Structure formats: C-alpha cells, structure tokens
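This document opens with one chain alone, in structure tokens, the form predicted alone.
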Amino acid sequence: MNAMDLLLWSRGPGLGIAIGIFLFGMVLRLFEIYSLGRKRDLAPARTGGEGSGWRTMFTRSVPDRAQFKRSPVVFTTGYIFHIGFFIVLLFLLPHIELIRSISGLSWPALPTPVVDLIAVITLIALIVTLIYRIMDPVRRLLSTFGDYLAWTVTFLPVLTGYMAYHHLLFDYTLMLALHILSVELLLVVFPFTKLTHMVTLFISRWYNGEWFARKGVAS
C-alpha cells in the first residue's frame, strides 16, 4: 500500500469504521450512565432545580479561585489546550468542509495563519501538561496508563496535522493520511477512556447542580 492508497483508505473505509466505533461507544457509554438511575428522593423539593442545573454547568467551567493558587500550571495549560484543541478543529476551513460533506453543516472559519499559531500554543500546552504530570510526584503517583493514552490521542492529530500543513518530515499524501489516521485513532479510543468527560461533564454538572438545589444546597 502505497502514501495514496492509505490517503484513500482513512477517508474512505477508514474514517467510516472509526465514525461507527465512537457512535456505537458514545451511545454504549451513556446509556450506562442513564441506567444507573438514582434513588427516589421522598423529601420535598426545596427549589426547583432546571436552572440550577444550567448554572452549576456555567459555574464549574470557570476555576475556582483558591484551586488556582494551589496549580496554576494545570488550569492555565488545561484551558489553553481544551480551547485550543476545539478552535483548531471546528475552524480551520479543510476541517469545516469534511463536517459540511457528512453533515451538511457548515459555518465561517477563521484564517488559516491564526488557526495554525493557535495549533502551536496548543501543542506547547500539551507539552507542558505532560511535563507537570511527570514531574509532580503526587501526579506521577495517580497517572495511569490511561491518562498517558488520553494524552497521547489528543496531542498527536495537532501534532500531525501541523506537520501536514508545513510539510515536515514525510511527503504532504502520507502526512495527511497519518494526520487522518491519528484523527480516526482519537474516535476509537475517545469512548472508553477519559476523553469522554469532554461530553459526560456536562451531564453529571447539570445532574449535580439541579440535585442539590431540590436539596436547597448550593452546588
């Protein structure tokens, strides 16, 4: 199999099997989570807890003040790379189009210089997260080979993707089909590992928030 052979197969064949693979985890996933159920609560509502729910969703995302004082190095790193990771996926324009041919959603993207430094600050976010994590010994101590896999899926299609835009290392056929292929590893392995919490945090945040509300806590 040639570059262009393997171009072909993650575009085609390729991306449909890991497309399948991640839909049929995500649904597999959460409905564990949803059968779970939870028990009956018999005491009286205190509030109502909708809206609860969608602040304690708002105000969980923002840290916490004395959370960043003790690891500013995580949060700092944490946000640059989550919002990094989701720009450089949702606007730079190649990436809009192949969501427009499955989809049929489209939206403006941004221009492709401010996309790839955004792309570079990622990936020294992502390095620097790694370094923390190895060098603090309580972190080193709680990592397991799951959060080192986690790491790993996310980092390398920025990583490759770059590579592709700059045509480094490989001809730009067989750099782009290893950048689709890191993509396509991400969605196979996105369901079950920790990447999930990029969807499930949502849930239990909105869950907590309009739980302890009926409970007259705040969350």
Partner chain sequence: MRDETLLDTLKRRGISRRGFLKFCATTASMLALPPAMAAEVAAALGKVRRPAVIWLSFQECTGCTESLTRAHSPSIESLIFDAISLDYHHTLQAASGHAAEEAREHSMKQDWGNYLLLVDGSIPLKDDGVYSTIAGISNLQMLKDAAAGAAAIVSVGTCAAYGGLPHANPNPTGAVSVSEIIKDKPIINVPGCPPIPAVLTGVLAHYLTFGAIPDLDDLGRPKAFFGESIHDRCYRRPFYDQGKFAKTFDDEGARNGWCLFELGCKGPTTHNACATTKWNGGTSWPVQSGHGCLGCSEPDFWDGGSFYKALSTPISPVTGAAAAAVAIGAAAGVAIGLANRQTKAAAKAAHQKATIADLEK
Second form
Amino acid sequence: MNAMDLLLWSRGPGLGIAIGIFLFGMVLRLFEIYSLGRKRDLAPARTGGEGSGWRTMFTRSVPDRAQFKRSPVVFTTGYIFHIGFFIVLLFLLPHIELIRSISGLSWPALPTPVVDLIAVITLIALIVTLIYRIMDPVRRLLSTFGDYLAWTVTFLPVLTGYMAYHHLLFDYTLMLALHILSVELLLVVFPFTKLTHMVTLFISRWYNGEWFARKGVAS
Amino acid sequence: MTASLQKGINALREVLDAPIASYFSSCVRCGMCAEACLFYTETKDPKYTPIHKVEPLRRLWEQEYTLTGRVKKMFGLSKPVTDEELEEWSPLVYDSCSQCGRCSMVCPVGNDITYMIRKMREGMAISGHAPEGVIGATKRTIELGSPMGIKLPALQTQISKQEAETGLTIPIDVQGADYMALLSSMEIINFPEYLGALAKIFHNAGVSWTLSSEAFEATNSGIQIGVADLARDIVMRIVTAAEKLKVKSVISPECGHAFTALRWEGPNLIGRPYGFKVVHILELLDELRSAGKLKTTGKESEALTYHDPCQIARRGGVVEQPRRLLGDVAADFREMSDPGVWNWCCGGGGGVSANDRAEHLRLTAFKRKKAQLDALGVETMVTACANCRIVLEEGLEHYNMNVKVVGLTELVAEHLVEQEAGK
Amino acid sequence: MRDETLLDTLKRRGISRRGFLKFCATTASMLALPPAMAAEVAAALGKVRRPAVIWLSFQECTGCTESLTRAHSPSIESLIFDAISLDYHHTLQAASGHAAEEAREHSMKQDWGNYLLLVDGSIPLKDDGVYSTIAGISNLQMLKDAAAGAAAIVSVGTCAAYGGLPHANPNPTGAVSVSEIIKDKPIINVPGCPPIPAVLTGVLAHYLTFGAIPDLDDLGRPKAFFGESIHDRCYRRPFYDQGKFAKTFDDEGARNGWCLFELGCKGPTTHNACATTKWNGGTSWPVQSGHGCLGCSEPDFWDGGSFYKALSTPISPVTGAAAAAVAIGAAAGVAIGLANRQTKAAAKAAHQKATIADLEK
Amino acid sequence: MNGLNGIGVKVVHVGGNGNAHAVLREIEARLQLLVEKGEEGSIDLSGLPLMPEDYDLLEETLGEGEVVAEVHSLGPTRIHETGIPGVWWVTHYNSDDEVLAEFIEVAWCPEILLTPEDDVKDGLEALRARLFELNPKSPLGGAPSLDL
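In place of the form predicted alone, output the structure of the form predicted together with its partner chain.
In what comes next, the whole complex appears, and the chain from above leads the way.
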C-alpha cells in the first residue's frame, strides 16, 4: 500500500468507519446515561432559578477568580489548548471545506500562517498539560491509561497536521493520510474515553445548574 | 462476597442515576476540585481530591451500567469493588468530606461531586464502612430521638429556664399554630439562649408558634451517615408531629444539614410533598424584618464577620438574609474572603464533627478558616449553625485564637425593641 | 549504427561545438540538473551506446503518444529520438500486420538483454487478459516476453505506471500496472495523463547520457521531475498561505488568480513538473489556465472523488454510514438501556429496609 | 481566423510570486563571486516557476546592456548583456523559435559566444584551403605543413 492508497482509504472507507463508530458510540453513551433516569424532586424549588441549567452550560466556562488563582496552570493551558484546538479545527480552510461538503455550512477561513501559529501554541499547551499531569501529585493520582490515551489522540491530529503543512518527516501525501487517520483514531476512541465530556459536560452542567437553582443558588 | 458488601453494592446500584452517569462521563480528571476542597488545600494530600473519593462508585457505574464496562467485566478485565477497598475509602468518604459542595461549584464540566458523595455513603453505610462516631450518633437518633441522646425531660428543663429568663411562655404542642419550631440537640445543650431568643422575637412580632413534644429534634444523622431508610424514619417524626398539630410552617433551626434534611431531602425520602412549608429561621427573621415586625435598636460596635454555613448558603440559598439582619445590628460588619456561596466550610459538616476518627484531620482543615480570620483580624464571628459554632469554637481554642462565636438569632434578639406589654 | 554513442550521432549530423554546448546545457536543464552539470553531460555523451527501443501499447488511449509527438521540439528532442532506434511502435511505425510483429521479434532477438522497453497503457489480467490482445497475443504475454530481454523498462503514462483509467473502480478488465507484473527489471515510471513530453525526453536523455536509470522516488518516478509537489512549486501558493481562494471558476478570486484548492485542486498531493516545465513549449499549465490540478500523475487519481471537490473532503458520502451508525447506536442504546433498567429494578427489589443493626458489620 | 478572434479574451494579470527576487539575489551572489574570485556561474530560469510579472521585474531590474548577439546552431540562441555588466541573458530556441532553455549567465563572456579553440584550428585550415584555391602558386597557399 502506497501513501496515495492510504490517503484514499482514509478519505473514503476510513472516514465512513470512523464517523460510524463515533456516532454509534455517542448515541449509545447518551442512552446509557439517560436510561438510568432520575427521581423527580418533590421538594418545592425556590423561585427565580428558571433556566439556570441552560445558563450554567455556558457560565461554568468562566472560573471563579479565586479558584483561577488556585489552579492557574490547569486553567490557562486548558483554555489555550481548547480554544486553540477549535480555532484550528474550525478556521483552517481545508477543514471548513470538509464541514461544507458534509453539512453545507461554511464560513470564512483564517490565513494559514495564523492557524499555523495557533497550532504551535496548542501543541505547546498540550505538552504542558501532559507534563503537569505527570508531575503534579493530584493529576498523577487521578490519571488512568484512558487519560493518556485521550491526550495522545488529541495531540496527534494537531501534530500530524502541523507536520504535513511543513513537510516534516514524510512526504505531504503520506503525512496528510496520517493526519486524517489520526483524526479517525480520535473519532473512534472518542465515545469510549473521557473525550465524551465534549458532549456530556453540557448534560452535567445542566443537572448541576438546575440542582443549585432549585436551592436558590442560580447561575 | 459477604452479605454486607452485597447489600452495599446493591444500594449503590440503586442510587446510580442519570446525573451521576453524566458526571462520570464528563470528568476529565483535571483535578481542579482538589483546590476547592479544604481537606486537600490544608493537607496537600492528593487522596483528598474530591473526585477521587468516589472512585469505587465510578468503577461500579462503569461495570454495571455501560456497554464497555459490561464487556470488560465479562472478560474479567475489571477490578471488582471489595470490602477492603471500601474500608480504605471510608476515611475519604466520611472523614474528609463535609459535603460542603464547594467542589460542585468549581468543577469545570459541572459535576456535582457532593451529590455523588451523598449517594456513595448509601453503599458505604449499609456495607458496614461508616465510622463508629457517626454510627453512634445515628443509633442514638433512632433509639433515643436525638444524636446526643437528649430526651424530652432535658428540653423541658431548658424551657423552664428560658421561660424564667425571658418572662415569656414557650408554647408546646399548640394545635393550629402557624409555626412549629425545631431545635438541634446542640442548641438544647450548649446554646439554649436560642430558645429564649425565639420566644422574645416571636412574642414581639406576634407570631403564633409552638414546639412539639413528639418532634423537637431537627438534626438527621440518617442523612449524614447516608441511610435513606433511617433518614426517612427520622424526618417522618417531624412530618407526623407537624401534620398532627396542623401547623402551616416548620422552622428549621440554626443548623445546616438539618435544613438540608428537612427542606430538600425530606419530601423525597417520604415520597410526597409535605402538608406544610419549611423555612429556615433566618428566612423567617428576614421576612418579619421586611414586614416591619422585627425592630432592633443599637448596634454592636466592634468589628464582626459572618461565617456562611455551607448547607444554608451554598446548598440552601440563604445568603442575603443574614447580611440584611446583620446590617441592622452591627455597625462594623466585614466580609471574609470568599463569602456567600464561595465560603469555606468550618470543617465539621456532613457528620465529620460526630466522627472522632476525623478529629485530627478536621483541626488541620480548620487552618483554612484560621487563615481567613487572621487576614480579617476581627474578634467576633457570627454564624447561623449550631454545628458550625461548636466546630469553630473547638478550632479557635485549639489554635489559641481569641475570637468569639455568636448565633445570629440570639444577636438579633439582644437588639430587639421590646413592645409594650399588652399589645 | 547500433554501436554508436550519442556524441557520434551528433557529429554525424554535423553539429558544431557551440551546438554541442547548447545541446548539453539544454539537456542538463531538461534533466533538472544544475547548469554546472552540463560538463558532466558532455563527458558522458561519448561513452554510452545508443540503445534500441521497443514501444508497446496496451490498454491505452494513445494520448501519451499524441502528447509526445505533438509537443516534440524539432532540434533538441528530435536529436534525442534520433539517438534511439525506435524499432517498434504501433502508432508511429510504417509497417503493419505480420511485418510489424516480425520487426519486433527481430529487434528483440538482435538486442536481447540491451534494449529499452517503453510501455504505455495498463495490462488486463481478468479472464486471461482477453480484453486486450495484439496479433492474438495477450498484453500480459507480450509484456512478459518483451520484458525478459529488456535492459530497463519505462512505464509511460499513468496507465502503465499505476493502472490509470482502466484500473479505476470497478476495474472491469482487472487492469494492472507494469510494475505489478514485472518484478525483476528496473522500471522507471513516467506517470501523467498524459505525461509531460519534456519529462519523457528528459528520462530518455538521462538514460542515453549516463547509461543508467535516474534516481527514483518510492513510486518509481524520477526524483528530478517528481520530487516536489505541484502545490509547493505553484505560483499561486502564496494565495493559499494568505487564505485567498477562488470559490467558483468565474468569481473575482478566479479572475485574480487565487488558489484553486476549494475548486478541487489536487496540487498538494500531486508530484509532477507541470509548475516548472509547463506544457506546449512552456506556454502554460493547468493551474495557470485556471483549472485545478487533477492529480493525474498519482496512483488511483480517478478514484480520489470529484475533481472539483477539495482534497480535505470525503471521497464518498458519509451520511449513509452516519445514519446507519446512529440507528445501530440507538438500537444498542435501547438494549443497554433496558438492561440498565433491569439491573436497577433488581437492585430495588433486593433492597431490604435498613436497620441500625446493618450499620455495624 | 475570424472565429477565434470573435471570442472575447480577457487577459488578467495575476502578479508575480516573488521568485524574481530570489533570482536577483542569486545573481547578486554570483556577481560577487565573479568579481572576487573570477568564478563564473549560471542560473537555469526553468528551475523556478516564474510568472510574466516576474520576467518583467527581472528585465526591468537588470536593464539592457551594450551587447546583443545571436548564435545559429541547432536553432538560434539569443544573447544579450544586461544593464548589469557581467550578467548575460542567454535563451536557447529550437528551429521553430520555441524556447528550449533559458539561463542567466554571470561571466566575463558567455561560453557559447567564445570561439572554441578546435574551431579556430579548423578555421585556420579552412582559410588556408580557400587561399590555396584562390592562388595555388602562392608560397602561402597549400602549405598545410607549416607549423601550427
């Protein structure tokens, strides 16, 4: 199999399989979660907290100032790599073309050198989070194989994309194939690791926001 | 598997619900909850990271309620939850968690870790892994009526004393009163002035109220230890008494988790809404104040601060009321750092104060409150939870700090404008 | 004449020393060698014997031959062609029928082990190769026979190099490339649909000049011509970097000569010399004329999805797979959901009211 | 042909791509080598993709010099010295006047303009042969034995 075959496979059957497993897994996970149900709260709620669950989905992205000061590394690198990852994902023209071809939606791209710089910043932030995860006692205790796997499959697409653009290590065709394959790996692993948080955090924040609002601590 | 472990795991299977499944699915193990927990910040021991405290629950959820977990279990690839593990986790679930709920406010993905700890205790207690101190308190509540073993005669003694002191009658078992007041054992034994304060305030405001000889104890050890069946029996005593007396409202006393037990958990424990309202004494005082029925005179001149009891503020939504009341009676009120819903726990909530095993850890965790007080430099701290009050006093004594702790209701009562008799 | 070198040929044609200098400089340029290498070209010219060439055409469209003959620049390139002895070529030879086949057999016998074999078109393998025969001989048999006596093979065009159009899905004739059949001879792939004439003459010039095959990449292509991608050598590359793209073939961006990536240009993954060598005597090339690169010098370029869709898009629609996955996921979800509810119901049923005695183990 | 002329063609200039600057830099470096070490060099203009605008920029920057020459061998080769002495523009054409290769040579004189030594020798012999034909009796004529 040559690089072009690999590229064609990754753009064709590979992508179908990866998206299939991703969607299968995520739908399954949602059923797993919601099938457990929850009891209706019989305690009368305080008034004034309507919509707090929905608001918490967004407000929880902003940390309390004092808490920010207590975990600056996690907050800062977390912000940088999340925002960086999504800028690279959503504002590099080839990615927009992919989204457009699947969904019909499109928007203006950022200049490639800008995306390139953001990719580098994202990679650095991801490396810092990994080092911090290994060095910091709390994060080391909490970390499982799944956490390192999730890190790896997040890191690889950014790295291979960067390498492909800069013609590092391999020829562009092979590197592009590896880049797409790394994204497919991310999609396949996604529903079965903590990466599910991208979807379920909105559920969690909603439950959390609703719970607090019923008690009169609405966000 | 022992029968007790079987029961414990069965209980955990029962309590695992959609929110918990979502929380575990969302956790990215960022560890930010550690920095929200005073048991971690004051010890720097990573095992006190809140989310780590529910690790056995997470594994059980994965093994029982997810496809991948079931497959892993089928092939013997997952580590089962054992008695040894639960025993190891007992200090994490009971000693180092006051259910203060701070981690639930901090978690970036929105996990309510406190909720999970509460649920996990259901499995821990029933499988015999609750600490002795908390078991004892629960036993006394069930068998004698109160965690400190206080019975009606003791209350009657305190009633007579307070009646003598205030010159007012303290009503008991009055049918059709508007309010039925509850007390915590600690108030009966350590702070009976609270009862006198209530009598004065209600008399002045013209509130019709009563105590019940059948249910005067508000605290609920069943909640703290985490046995819903027992908590239900305990809360049912109050419900039965209140409904028998046909009161319109029940007043939760200055006690944090008693409020949680009665206001938020109670209806869910008994499986139906109450036939009466539940108010916290601070809410009621604030209502009377707004209605102009609570007039005060004079203000405390020395600087004072307010310690928000977790269950009343962060987990109960009573934040502004104590500040309005304090504004009337204190000339120099100063906020601590991280006030209101961001407060730091005294370290003794959620059954920790009843847990002898946790004493050293609790005093270590008190360093957080000490640091807050040191930074503020006040000599009076007002609060609205008898449990906080005792824990704070113990902590202050341990660290030789010269700070006085005062109950807010008593403070308000001291500044009451007494109405002329006969009115 | 068969033993003469290219230098002898040039002399016989009465080329002057300046002409020789020009020939060497042009050849070096054609081989994409640095100008200083012209001297080496000159030195090598006197040493290499002029080879016989047999050109076999299999499943092809004659586009390759058309391209080579049409674009052929008389003086220099004709010299190259003059320097070879093209003993058999369907389209170009005068002979036909039995005479033509005899000529081929004769040439093979005479130069056994030394001739250069050029092939255009792919070879069908399905149904014993019945889909393409010459004089009753299957392409497969003819290739094997001719390859056995060849010094080296040049696969001209994408069909011979990688299977090309006949190989495209669903490949009804079972077409394959030369390199999938012949494993024991050096093979130079000169892909392209058609290949750039100057690249083929460059490869021949290299073989004639140095008597050896040039440096090849992992797809068997001469690195001198296929070493870099169209994208990297494209004069529109700065627009890609700036994020300026034509959205349609007639918009402002297209008129301004912006990057054609969004219109499906396959330049980033295509290796060829179009951007530098250009076509029609250096007049222009596809991107310069406003159309994206089709990627014709790469394997399976026919199967890479629409020519007019960006390289980063899926080749085949994913919506079907997505819908199926959601449906299967929902079915599995319902199943696990029911199982979860059962587990929970069982736990509830097994619940015995807790008593104080339960707390102490 | 009317048909083709009838089609409206809009010629749009797309602008250069900066490669002319690269070529000019290389010329500068080679010129310095020529001045300092007498080393001659040559740049193959087909090695980099150049747009018409790039050519214009190259031509404008280098300018026109004093020498224009044409060599006729294997089709024409046109040479001119640019406005920068020592920088020569050499274009090889085939007999159909199509460009075969194009070089910038940085040299005292492009090699193709210099008469090869062997050609001079051949020329001398050819000249003598012609003189001998003109005057066979002349002592100079028909004397190939003269030392050369």
